[in-house]
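A lone chain, given as structure tokens: the form predicted on its own.
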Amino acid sequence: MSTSSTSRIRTLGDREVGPGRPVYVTGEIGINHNGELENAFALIDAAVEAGCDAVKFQKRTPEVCTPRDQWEIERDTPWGRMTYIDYRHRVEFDEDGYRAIDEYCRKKGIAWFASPWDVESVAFLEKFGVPAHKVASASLTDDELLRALRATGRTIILSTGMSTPKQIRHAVEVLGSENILLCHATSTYPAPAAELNLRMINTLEAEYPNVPIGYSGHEVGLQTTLAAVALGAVFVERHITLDRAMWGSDQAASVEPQGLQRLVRDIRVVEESLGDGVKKVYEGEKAAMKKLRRVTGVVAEAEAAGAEREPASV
């Protein structure tokens, strides 16, 4: 294996992620659980059944992440009319909630981690020994948060939606490139195909030769995520939901359980089909060649003759 490919390997728990490794598939639960542990458990089950490697949540300290002038604004929710700050608390799990999630994931044999949106949430997640931390695209410019994440020493997955090349470069400098995985992303919910710009995966590969490149998708449908894998994404994240019609801002851009099963299945087919890029005649082709190739051709004859003249290895 080349030095460049080994330098692109990162560790997530007991798994290696990068070129030559199986694509790491994460089901992004986010806040699609709507603050209900039963929903979280059902989404974990769906991810396990589909064959995902991990599920991901979002963790916020509401008083830090909600602008003070929005706290008292009232809004309609599935639990009645309440202030925005009360709503933000309603969709967050406390330590007991995450203890239950941690125990459930261990029982089901799937990893979990989260996107902390503030420094206090980093310390909260560190209590659970998560395999990685995720930086949401919206947090890419938060240097204080990035420094706190770097200090954990864990692998940091950085999404690059809503960000300019200079902002991405600065975030990489703050985090350090040795322990990060970059995810191409477009932060439109849902994102139209014309805005996905999947060739950015290759642009990021060229720009950051020592960093593995993944894809965090917010589109509707599955085929563009498969295209991202074909283009070289070594990590894939898609929002998941029990029902796209459920209440919540991320539900419409999420994948339902049956779609998730198809997505993981097809990712495995695509990665198997990519091969190593070295042309060869497969055993399965030889019978067809014998039956269908009428003219052997001078090149094939010359190669056969050359093979006969080669001395046997000692």
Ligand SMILES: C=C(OP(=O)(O)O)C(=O)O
Second form
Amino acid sequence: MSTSSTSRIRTLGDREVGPGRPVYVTGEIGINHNGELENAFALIDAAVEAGCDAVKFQKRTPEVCTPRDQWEIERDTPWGRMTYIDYRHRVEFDEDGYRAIDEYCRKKGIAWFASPWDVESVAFLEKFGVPAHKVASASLTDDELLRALRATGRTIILSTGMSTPKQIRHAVEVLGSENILLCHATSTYPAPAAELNLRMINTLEAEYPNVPIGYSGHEVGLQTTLAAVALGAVFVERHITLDRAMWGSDQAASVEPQGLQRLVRDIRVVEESLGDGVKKVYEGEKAAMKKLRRVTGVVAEAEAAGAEREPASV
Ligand SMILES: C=C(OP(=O)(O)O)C(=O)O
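Please could you give me the other form, the form predicted together with this ligand, since above is the form predicted on its own?
Let's see the whole complex now, leading with the same chain.
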């Protein structure tokens, strides 16, 4: 269960998430496995190799999540022509599937959780003792789902794409702020840089001082996710894929295994480079200072009087 907190720290499994903690990186598999366990395992492997903290899935009860008037609409899929409801079933794993995923993730030492898209799926995921639940941006206004999630007592990651400030405030009220982590997001697939509005990370920080703020990205490329970390995102989620050309609506806006490795490596560099914001002169700078800084005025006088060249006096 999660750690209730009035601070900006939350617990996800054996990790603390929040300012001063390593950025929690989640590889969002979503439905990019296309219903094949083999793909899910390969994506878990890619996340482990890249150094992700967790992988994430999306769990739906197709009959609940698919509008009734869409069920019989036929479409071409890699498995032939089928109705939309059959397709929605084709890309869901059942309990045995998730048991296999749970076992595989345990063996590989990586956490997993999911976004339940309906109340039934919350109960389904609860059977696995997941470290957290995620609320997809599309579900932010689903009070019934939010109430069911709050009742689990787990850490809830709430994504805020396609939502107004008023809707976000309401969702936070329904979930309670003690166990949540908010994610800035723009829900366009792929999202253009001009619409990422990354400064929203700081706007959310200001509005929710007791809530950790993360970023769920759907852009192409990695730079803007690194910028999100530089702006203070303490949790990062990116869709991952085995191949962006694979069939499926999220594949094109996803990161491939090599890119994921670069992303996690660079997140670690960026977070290390942020420092504490307190000005200091590093030991390594002193040699350069001695060689490069022209000594004039009060410093020259002080040195003439025998003082060492102190960073504070220059
Ligand atoms: C779609 C999802 O999230 P987001 O809105 O962050 O992309 C999800 O988690 O299922």
